[in-house]
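Given next, in structure tokens, is a single chain: the form predicted alone.
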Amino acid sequence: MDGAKLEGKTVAEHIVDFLERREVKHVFGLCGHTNIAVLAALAESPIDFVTVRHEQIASHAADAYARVTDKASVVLSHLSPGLTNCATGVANAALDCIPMVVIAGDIPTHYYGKHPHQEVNLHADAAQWEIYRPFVKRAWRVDRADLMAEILEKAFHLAESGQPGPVLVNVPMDIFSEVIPSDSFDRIRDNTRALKKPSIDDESAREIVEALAKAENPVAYVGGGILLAQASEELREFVEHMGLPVAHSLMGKGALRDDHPLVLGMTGFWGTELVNQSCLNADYIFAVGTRFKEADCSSWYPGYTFNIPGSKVIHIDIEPQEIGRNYPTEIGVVADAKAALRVLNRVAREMYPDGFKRPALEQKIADFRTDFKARNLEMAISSAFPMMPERILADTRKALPEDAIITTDVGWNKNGVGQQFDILTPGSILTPGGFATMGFGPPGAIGAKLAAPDRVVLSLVGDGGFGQNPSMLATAVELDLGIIWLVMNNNAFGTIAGLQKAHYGLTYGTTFPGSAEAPANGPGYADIARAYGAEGHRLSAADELLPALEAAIASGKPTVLDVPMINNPTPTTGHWNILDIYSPDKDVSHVAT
């Protein structure tokens, strides 16, 4: 070995130095024999390694962490079983466009083709990185130590630019331990940290503003791209000036405060009559940062949420492939939502300085909200036990400060929250959208709390979702994270049980023995919490929930509240194609079980 190399550091040490320069504060992961060189380097670093008991917890926590920090999170994984355990959370991040850099250990390069310990090798050698190819933006296998610097640089840029998403940097363990000089890392020190995002030209902006100004029934339809671009304030200014009512996708919830006078609500299968009818009657739909996904669009069936063709579409998105994918588009613009809305706001004020007011529309929205709450009031204050889901959501909203961060999971805590739970601070709800991963919410809360330690963080989760990875409690207790997990416990995979009951008249494989009030030998979630060292309480009456939530918030301790819940279906006004598959020509959806 020559003198220059003797003076160098290991690749693992260079990686940690690189992460420090990028101001990475936390790395999520789990140890393995392929990545302990990186852990050894992290031991002397100000970066905190967040140890978990299952890699899926790491990737879900990192997902939520990136949503709150608006920067790429970092996951450190072991080879093969570690990487496959991690995959669900990485895929969830991919479908929700969350930036993440996964650094994974792999077999040594000198064992390629020999099928060493734990290698995935039934059909190809040295190919574990290909497992992630269907869902990451790019996967690299690093076969030369001197390429590590430029690959890491590319990885962060790619994860955070364009339509964000996860990337994989797959590193054979001998590469981690190779000693190299700092030249390749020094060369990228002064490179830009973030790429400039594309905007919109004035001519296109005037075309859009004029079309919306002349429209009789325009509707703004916004998705998670608004939140990814941190464009909530620019959106608010534009819709207020143009007088546009705002519909949103599931991932767009919280783009504006839900009590804003122009917010219609969430579209699609779980949308209300107001929002779906408003979209159906629109002559122009101004879509920003949305993919027009199936559940948000009632499986794209005309007559339920959108009538396109019919309504004309103006679509702004950072990813060209999303424009025109599901609906024909009259004006399509590839641009960052924040940058585009800044230009649109300036141009709109130049063209129409007085703006547009729609008092009749605002009154219609206000009247619908009043009526909707009145129709739900009986359930929202019901003393029934097991509890009504509406009462659980109502009491939770009362207990939480406006800027509390909510992580949802799947079922009532996602669909019902999207429909009925007011989000009052943009970006404060973290939901598994495209992958709809059961088990996202509880570990997601860990990432959210680490990213925003001074904010209240609550995980709304079903018993099915909480049961996926309860070992996340170990990490929360060890780090003393004052998170609240509210388990909406219907003793079932409730949404699927309701579907099966409606279409097949049974609940085989979708419910657990016993009932929500008296499960038969089922897990005691409060007992599980206490076994991990957290606080745990199982409620026995509806009136106990609000004081229990207030006490948990005040305590600042990790707390599980096990709340028995009636398995009522979330009301629907849209449509979902699976209903036609299960019961053709019949008007059935979910039922209570």
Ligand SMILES: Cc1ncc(C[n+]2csc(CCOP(=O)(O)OP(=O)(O)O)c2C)c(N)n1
The other form holds:
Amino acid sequence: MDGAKLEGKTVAEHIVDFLERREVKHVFGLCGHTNIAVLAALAESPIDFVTVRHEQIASHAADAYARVTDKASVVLSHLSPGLTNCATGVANAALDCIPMVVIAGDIPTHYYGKHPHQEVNLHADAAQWEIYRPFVKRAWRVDRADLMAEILEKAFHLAESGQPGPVLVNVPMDIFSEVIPSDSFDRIRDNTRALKKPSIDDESAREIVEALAKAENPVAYVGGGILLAQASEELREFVEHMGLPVAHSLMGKGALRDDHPLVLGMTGFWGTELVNQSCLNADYIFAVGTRFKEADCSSWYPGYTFNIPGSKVIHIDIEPQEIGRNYPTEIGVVADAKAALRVLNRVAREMYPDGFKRPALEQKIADFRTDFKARNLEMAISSAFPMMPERILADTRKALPEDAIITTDVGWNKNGVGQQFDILTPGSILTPGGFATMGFGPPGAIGAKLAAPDRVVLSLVGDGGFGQNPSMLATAVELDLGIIWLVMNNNAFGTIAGLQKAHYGLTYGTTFPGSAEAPANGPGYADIARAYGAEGHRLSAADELLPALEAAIASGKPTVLDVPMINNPTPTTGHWNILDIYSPDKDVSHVAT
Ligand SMILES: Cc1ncc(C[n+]2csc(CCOP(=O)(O)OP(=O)(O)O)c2C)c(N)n1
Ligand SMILES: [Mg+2]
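Having seen the form predicted alone, I'd like the form predicted in complex with this ligand now, please.
Whole complex next, starting from this chain.
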């Protein structure tokens, strides 16, 4: 080289400038030799790099962070093993429509196909980005430095628009270090790409309002699309005006406060009798921002959650592919939930200024709730130890402020929470819906707390789920994040143990040695927490839980509460197709006895 150096910044520095302009505050990730140029640029930036000990922690934390901030989160990954470690969290975000931009380092361009250190290359050269193709909205491999600006812009744009989701920007490491002039980044500066969201026309809105007004037993059925579109207020206004009872999917939990007089509850496998029966008997289902997924629809079997055809479906969703896929649909509308509900509210008031009241229905809902709570009361106040899951949930609700953020995992903490834990602030429950990823909740709480430092954040998780990523404690302690992890510890992969027991009469490979009270060689989660520098307490009586929760909230310190719990399945009135695969000739159910 003659010593002449191109004026300008490296691509890594341009990327960090770009992220700053987008007001990114945190990047989640883990280092490797392919991405240290980006880390060096981040070191000079007000953006905080959140270092984790396993890339899955980064992608789950980023997922939860995006759910709370309502903006695309950013993950920085190393190549190959870093990117595959990260994949579970990215796929989890994808299935729940969470916007995320993953930036990954890769092998240098001049070594494509030569099997350099850590190249993914058996079917194609330098092909690690293809691993992500089935679950990201788009995967880019950046092969020229001057394309970085527009690819980044497209990446954020695509992640956040339409049905949101993750995207991958895969960058050969030599490109990060290339010095380029700023013109390609300057060109996109004023191109905000802020889009007006698609709405509904008045004529279609009138058609929908009229159908719902004339229906005898209409039911609104809402999903996570309401929360993604921040349309809770508009939904409340519409259902109150039209007098519609509201059923919701797991992801739609909290779209309307659970104690609202019109809320029926969560549908599907773990739905209650009231919600499943109301949906079965509906003549019209007014579905918004939902995908009629298997778990929410009792495997689409008639007679358990929905009777469609039979009930007529009106379906509003931002993504055309969601409409009419699983059920025949009478009126389908591609629109943003908030925009569409605004129009529907105006049209409904024009057409029916007095609205509709269904006092008998509201009474029925109130009676069911009273009865359901009474039936659960014995368990909700039980002093049994190991604890009843119902009591753990009841005490936790009591201890938490209304706007506390809960992350769930997979197990009682998700299925039982969906069924019987009241969510009182929209968007305050973060749950792995589509992928049902065990291990999501504990690191998810880190993202939630970083996004909302002033709110109480609690991770409700099983012992199986907590055991997946305990090293997330290192990050939480380093950042002094006052999160509470409540481990519902039944010394088992309890949900699967319940299934296996019901079908095969045994628990092989699904429980851990010893018992919930005395795990034989199970890790002491409280000890693990203390070893990482967090607070850790193992409970020895049911009455200790409420004070322990209150103390943990007051302390503001990262705290693990290891709570021994009895291994009972979550009671259900729904149905799951696997029951017929395992026991076609038997009427197996998982109702706790
Ligand atoms: C990553 C992953 N592996 C396996 C499963 C299958 N699975 C669903 S629930 C469950 C058990 C969860 O155990 P735990 O966290 O202790 O909660 P519990 O069911 O005992 O309440 C398993 C293994 C999964 N959902 N995700
Ligand atoms: Mg368990």
